[in-house]
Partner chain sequence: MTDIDIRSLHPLEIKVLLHFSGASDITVQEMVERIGLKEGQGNQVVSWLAAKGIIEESARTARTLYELTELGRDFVTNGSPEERVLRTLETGGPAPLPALAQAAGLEMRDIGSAFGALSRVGAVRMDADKRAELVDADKASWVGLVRSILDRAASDGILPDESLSGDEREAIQAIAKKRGAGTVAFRIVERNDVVYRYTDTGRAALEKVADSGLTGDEIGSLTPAMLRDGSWKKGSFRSYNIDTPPARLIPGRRNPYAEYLESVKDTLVGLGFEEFDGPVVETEFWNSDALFMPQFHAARDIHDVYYVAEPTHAREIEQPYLDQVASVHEDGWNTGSRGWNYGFDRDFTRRLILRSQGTVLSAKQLPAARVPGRYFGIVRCFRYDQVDATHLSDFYQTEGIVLGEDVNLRTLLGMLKMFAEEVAGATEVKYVPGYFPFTEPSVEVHIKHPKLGWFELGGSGIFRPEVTVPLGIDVPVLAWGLGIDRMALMHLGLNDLRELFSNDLERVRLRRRK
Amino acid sequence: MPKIELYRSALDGYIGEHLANDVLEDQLSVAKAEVDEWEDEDGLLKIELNDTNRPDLWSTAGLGRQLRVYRGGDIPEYGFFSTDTETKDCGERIVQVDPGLKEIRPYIAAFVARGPAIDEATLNDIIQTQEKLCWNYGQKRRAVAMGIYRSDIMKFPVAYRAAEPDATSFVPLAEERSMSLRQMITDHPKGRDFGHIVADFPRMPYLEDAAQEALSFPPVINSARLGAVEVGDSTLFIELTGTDQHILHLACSIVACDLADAGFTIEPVRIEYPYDTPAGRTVVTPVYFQTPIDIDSAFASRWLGVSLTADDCVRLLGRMGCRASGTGSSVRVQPPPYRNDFLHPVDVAEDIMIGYGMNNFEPSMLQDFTVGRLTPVEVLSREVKTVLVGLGFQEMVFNYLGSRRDYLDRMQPVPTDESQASDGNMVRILNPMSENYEYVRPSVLPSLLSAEAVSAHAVYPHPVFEIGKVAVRDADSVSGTRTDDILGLVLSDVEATFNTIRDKVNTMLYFLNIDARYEAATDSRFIPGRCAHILVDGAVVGVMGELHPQVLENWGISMPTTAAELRVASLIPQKSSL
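Taking the sequence provided, give its structure as one chain in the form predicted in complex with the partner chain.
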């Protein structure tokens, strides 16, 4: 979720009025936004935006525009957009694209903004919009990267080239020396952050003006001269490069509309591609590329549970800044140029909902009759828990992620050679946050022993259990892994022996009406000769015994400890066939 910082006074300006805090908070819900921090002494407000498909709201101008229109302001008209049918004049404002970029970073959009001398608030806002758009919407500059330049000292046409990275150099922002593109990738902070996007290509994206002076190395860094916009500049050249033309064109439109709202005149730029693009070989940007979307008022009524005519829909969409028209029950929406989030009529229905006002919907109760029930595992687990509590056991609840040390090394009487040891059948996380949470537990016993290891101060005996999930690798499963519901029991006590745990398990199984057999078994976690498999209908459903003293020592436990582990699913009674 993007968070933006904005001046309250600037927001008031875009809304056209100052809203009391409680009113602002309420109105922000229209934009699915909420106040993260009220303004500080500088008047700077922090707002969190929840809708990742509405990047037009991630700026002071965009947020203010939505609230202004919702509160009754006119839907703004932007006259600078080219469309399928009308192409705006560009004069000599042209960007020529090099054929070599097709496989590297094929698309570019641009415009010139001419206006008042830019003030600090507006400049900060543009830089913030650039960051949020490119980071959150532009997949961390992969899909969209944006540059701003001092248009009055550069010369069109601009060349968007696939440059030789060792032979191309300029002085980048935040540096005083000239560096090659390849040097910037390794030595410049921005290169280290974003250079990987293009580092694997033999040639790299490069922008220069007609005087062959560098503009930037997209998506990494601007030139320190043409690309250093400061307070007081009034003519800006803005370009965006990327890998997805729709996303790029939308981002371009958003920035253009924001600057138009800030008082700038937007002058389009013609992009000349030497290859085909979804929008053609010649594209004038900013471009209105959206297609109309239709919704039937009957569908909107069904989805929202209220009775709406086409006229109702048109009016409610207008509050959201969307021009629409009705024919019969059908409503056709022309998305605003800065929005491209109408994938399906349900997206239009949501705008109708917000326009209608959340508080105006009367909640109604579900009507259908349905039967509630728990899973068979849950039902059986509750039975098991009741019996175990009667047998004196304390139920525990543990996390499912842990370390190799706890789940594997400590459970073995013979130390493993770390460098060679496999993970056994454990599910390991490729990208763990830390080695303490690197594996999904393969057994409940390590969890229970972790409790025993820190609980020597508690009055003995320590009969504890948990019913929970474990996951292991399983070649027979489609997912190569298997999740099981497991009952684990641990009983630590001066007098705990094999018989202690066997008697508890046997008593529990008796009350579950399960005839179990016990068979001597070998399991390295237990003392040889003091371990048994638990069999139901001839199948092994669990294991129990006295834990090996080396295992106890591994855990730092100095109390004899017995344990058992059973698969819960195998204890569920089979429905008798009638």
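The model shown is predicted, which means the values in this text are computed figures rather than measured ones. Rigid core: the largest C-alpha set superposing within 1.5 Å between the two forms. Residue numbers count along the first chain shown, from 1. What changes on going to the form predicted on its own:
- Looking at Gly372, Asn431, Glu41, Asp476, the entry at the hinge of the rigid-part motion between these two forms is Gly372, while the rest lie more than 12 positions from any hinge.
- Between-form comparison between these two forms gives a rotation of 58° for the smaller rigid part, taken against the larger part from C-alpha superpositions.
Hand over the structure of the form predicted on its own; the form predicted in complex with the partner chain is what we had up.
Excluded here are partners and other molecules; the one chain stands alone.
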């Protein structure tokens, strides 16, 4: 969870009053935050935030704004945002994007901030916001990287282009010599930390002004001249680059609102793309892109256990900084420009709950008495594990997230072009931290084969199993996905055949008192003619067979390998004890 350092006096300024320590500690719960360390001799206070869905709170301005509004302050108005119906005038403030960036780092957002001379507290808070947003929310600068520049000594329009890494050079921060982009990746500390994000591209992102003076090498390092903001500067150019335009625009909005609260005037910038983007080819940033969300007061009342009218909901949402209006029992919420965490009416109900005050809920005794017990699937799973261990199998446990390479490409008997192969019914993480954890596994077998692939040194045979969860898309489900408990078996041995795995499955089902039969099946993961469906009560509950040689080669497995996979819940009706 993010931790921030802030000057207590600066926080008091944003709140509009000084809060006693006990009051501050109590009201920080509104932001799901707590004091990590009280202020030191320099007045620095350390706060730990426990909600990663609210990056707008990761700054003195954002935290102070939330506490001020919660305590009755006015919801701030920000008139500098462009919308679908109104685009702000930008004058000469333009960023022109190079077509070559489309496959490298395609998106950028920017604005100019003019205001009072920056003091040390404000500068530290801007730098901290930059670090927290780019590290936590921006996936260590991969999805969002932010640069701050001295706008009064640069010229528009700014060019965001794909540069030749060996032919493009400038003096970066913390250096006195000019370095090429490629040199920065290997020789500069920030290059060693973040250069890997763009190191594999033949051209790299580069920002320069109209006088062809370098601004930065995003997402790595700013220039030592235009990018060296100091105490006393009053005009700033702020840009954010990244790979996801949606979260880039939110990060831009957060920084713009923070600086506006600090007394700066925000001037929008027009971004001109030569290619299509989710927001269009011309985007004026900061841009308001949030959509209203509706909730019924009866829905909120049911979830929270208190009786609330639409007017109550509007008032409580106002304490959280959200503008809302009520018609009958329906409430329409317009999220603030710095928030984008309302994905479902339940999220709105949570804000109503916080606005109501956790201490204001009356404790109540439990109304229902229940006895905890294991689910039928868990009972059967434990019996299966006991039987398989008795049959000489070793239990394995794996992650539920993995890569497309393991879950799809390596399980294909015919090599496919990754860019063309469909991921079928696999569940993909929309915003993964790494391609190694991009998909929820659709099968247990890839996990077991990943273990077998590194076990050639061990004495054969290798009988292993896992009972774990898998997820697949399901249009009939409310969530669009379905989660199943799956038993996977893998047996690798020089003499492993279809009969080997069939005998193991047969024996397991016998000891579980389950009658099953088998019929020939076709499954591309297995050798044709050496694969069968497992049927219980006439329904297919699993598959087994000899794995295809190409699948084994994809995994680097040289030994004949057999496998089976069964859906645990489908075996339950046969269990007389359940």
